[in-house]
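Shown here is one chain on its own, the form predicted on its own, set out as structure tokens.
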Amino acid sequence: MKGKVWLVGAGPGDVGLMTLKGREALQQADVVVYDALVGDGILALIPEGARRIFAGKRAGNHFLRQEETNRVLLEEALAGNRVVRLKGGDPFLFGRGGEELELLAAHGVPFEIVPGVTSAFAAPAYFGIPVTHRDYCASVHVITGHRRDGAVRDIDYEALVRTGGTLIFLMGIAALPELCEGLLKAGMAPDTPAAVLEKGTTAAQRRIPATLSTLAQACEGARVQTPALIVVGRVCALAERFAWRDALPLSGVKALVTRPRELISGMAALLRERGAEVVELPAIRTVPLADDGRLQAAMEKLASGGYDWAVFTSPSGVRIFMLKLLAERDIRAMAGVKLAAIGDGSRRELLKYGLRCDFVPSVFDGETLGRELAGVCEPGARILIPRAAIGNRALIEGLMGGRGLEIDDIPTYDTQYAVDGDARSVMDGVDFVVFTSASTVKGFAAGMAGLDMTGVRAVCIGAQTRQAAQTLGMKTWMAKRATLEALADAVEEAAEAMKTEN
């Protein structure tokens, strides 16, 4: 049985620039064949069960030659797999997408093309350079600066100069002096604004501004790293006024978020709104426990009015409990029960089921939840706590200070480490690791064999999380309150401190 190949453009690096259709294709992949230019944030979207094959080129070394990549796509599809060929930028803009389809078409393998946002337009936009502007130019031209080994670079410089448009050279850094000289000899004004844009749309993006006559010299001492592109044209001067991304508070910051996969998007979105490049690495996973009879009995007791309070200590606890409950009953089983949540995350998760909290502690931790809830419960109140198998004893100890409370502490799910093997490669360029629980700290450490933890800057949601990070030797910052918004604020504070250090 034949499989299928999706040729997907991953965009220039920023995960937010990948198309919805590209994400959908990626989520159904059995095999993902990807390039070096695919951003870390996008690689984090690859499903856990999908097999990864790196087909890129780094430091001049090909992991797979083009012909080998073509063959891999064919073989995997013929084996019946759903194959996503993930390419940086757009696969049909100097991406050799057409070459990869020829072999598939010859063997009758079905395929789809999912265009991507090209770095030729996205990178200038992230630096505030509009590639077209009615007052500056009437056209834009994208040219490859790369050539096959031994081939002669065939560029009609005079034709390019006559257009008067914006010129964008991809893969041309090695040929920068030659390209500038060709345009100058063809009659382009030496003072034409120009720039090299390095690692556009990522936290490491950098603009090297100059004029056509000085660009090569300006880049000599700048140690430009790829990916980088060259922009030549009057629109380059607009970057001084339109550099919107530089104004964001977390511009230039790369953060690693470690929440469970089903919860990670909220934290990542907050940081991206503030300008950070975010890599998602779920450090833990929550797995429902096989019911030993206690949870079933508790639900029957709940439905018959046997509880006065239900207490939730995590969004995962809410989700897993409600899925179990609603598989056999409807929401009316919660009628008459007061609800307590440890913090805003659990409170918001309850709202998804139309349930409003009656109690949230002043400080979002187990000790405060137990102590303060004990003070508002009626004598002899019956309390259900569905939570992790290894729950914080401080909650129970706080409740025991109440007046004869009847407590059913029911293990509902288990917390497992989700980082498999050595994941140190994702730490490349990461400025901060964001932790939302002590469990995420431990899960992160378990997957980072050999990593020097003293070099990790940890931003933590609370005291217990911070203590777990400090025990490993990490440098830590802590949110003023145990909310995602306060945690994002703490990342900003840490970023300011890092700037002072530098």
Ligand code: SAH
Contents of the next structure:
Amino acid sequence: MKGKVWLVGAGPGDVGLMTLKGREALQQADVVVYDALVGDGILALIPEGARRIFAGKRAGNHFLRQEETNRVLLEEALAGNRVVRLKGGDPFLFGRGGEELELLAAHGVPFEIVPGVTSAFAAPAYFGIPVTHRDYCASVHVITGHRRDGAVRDIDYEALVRTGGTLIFLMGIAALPELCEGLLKAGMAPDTPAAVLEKGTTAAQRRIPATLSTLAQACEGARVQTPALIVVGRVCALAERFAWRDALPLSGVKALVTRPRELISGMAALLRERGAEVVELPAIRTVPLADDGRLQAAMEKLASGGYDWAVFTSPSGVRIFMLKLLAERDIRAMAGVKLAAIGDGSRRELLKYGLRCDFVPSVFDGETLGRELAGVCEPGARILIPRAAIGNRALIEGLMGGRGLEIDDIPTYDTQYAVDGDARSVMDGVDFVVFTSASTVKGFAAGMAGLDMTGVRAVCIGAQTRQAAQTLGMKTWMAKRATLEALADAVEEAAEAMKTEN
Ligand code: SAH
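Next block: the form predicted together with the ligand, after the form predicted on its own:
Let's see the whole complex now, leading with the same chain.
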């Protein structure tokens, strides 16, 4: 069987700027071949079972590498794999996408192209620079400033200047003085606004503003890092007024969010909304336990009205219990029972099944849940707690409290700690790691063996989570309440503290 190749534009860095179609292609990949320009957040979306191949291009052995990449794509596809070739920005804009297709086409290997958001337009946008504007220009030009044989060739500076349009040079940092010189000689006004935009759309994005005649000098001391592009044109001046991204509270902050593999991270979305760059690291996996008969018996008891309360202590616990229940029965089995949830996540997970909670504690932890629930339920009440095998005993102890409660504590799932292969490289440039449970702290530590934990800044949702992080030697912050919103606030506070530290 012949496989297929998807040539996918990963966008300029920010995960949200990858297309839906590209994401879908990535989700079903057997093999992913990616370059250095693909954002960390996007690499974290590569599915668990897919093989990763790094096709990083480094100056020097460019051509051989390109041929190797072409061959890898061909061989993997011929072996029957679904191959996703992930490229920074748009695959056809100075991306050698065309070259990579030649060999595939020659061998009749099917392929698809998924265009991407190019850095040429997205990086300016993230600094508030509209690449065209009716008051200033009527065209935009994207030019490569790549040097071959020590010089930039084939740039018709006179023609570019004559257009009066915005000029965007990719791969031009090494040749920056030469490019500016060429434009000046061709008659462009020396005070034309210009800028270098570094690492656009990531947490590390930086703008070096200048004019055509001062840009080269402004960049000299600034140690520009790749990737970076050059924008020349009057529209550059608008960044002073339109810089929206750098104004967000968490701009400049890169956070790693750990989560159970099966859950979409609401935390990541919240932090991104506040301007952070977020990398998601699935650090724990929940595995339903084989039923030793106790769960089956509990479900029968539940369906026949044998429980007064069912208590849920995690979203995974809700999901796994409901899956088991609905495999054999329907939602009416829950009809007579009151529901308690440890916090917002579990409460919302129950809502997905049309179930509204009767009780949520004032503080979202096991101890408070146990104590407060014991005060609410009738003496002698019959209580079902389906949850993780390594559940927190504090809850039960609080519940017992000498009130003769009848408690069935049924283990329904196991927590396994797992992080994908090259997880440690994901820590590059990360300012904070955000933990929503003690088990994600353990999962993180298991996946990052060898990492110096005292260098990790951990922002934790609650006391137990913080305890786990402190035990490992991390520097910790804690949310004022155990909600995702409060946790995001804590990241803001930690980021403030870090700024004053520096
Ligand atoms: N196909 C890519 C461009 C590849 S050429 C795209 O459409 O974006 C590589 C050049 O792109 C780099 O030298 C740099 O000039 C530019 N570039 C890529 N990502 C960038 C980013 N996040 N910020 C600024 N420039 C970027």
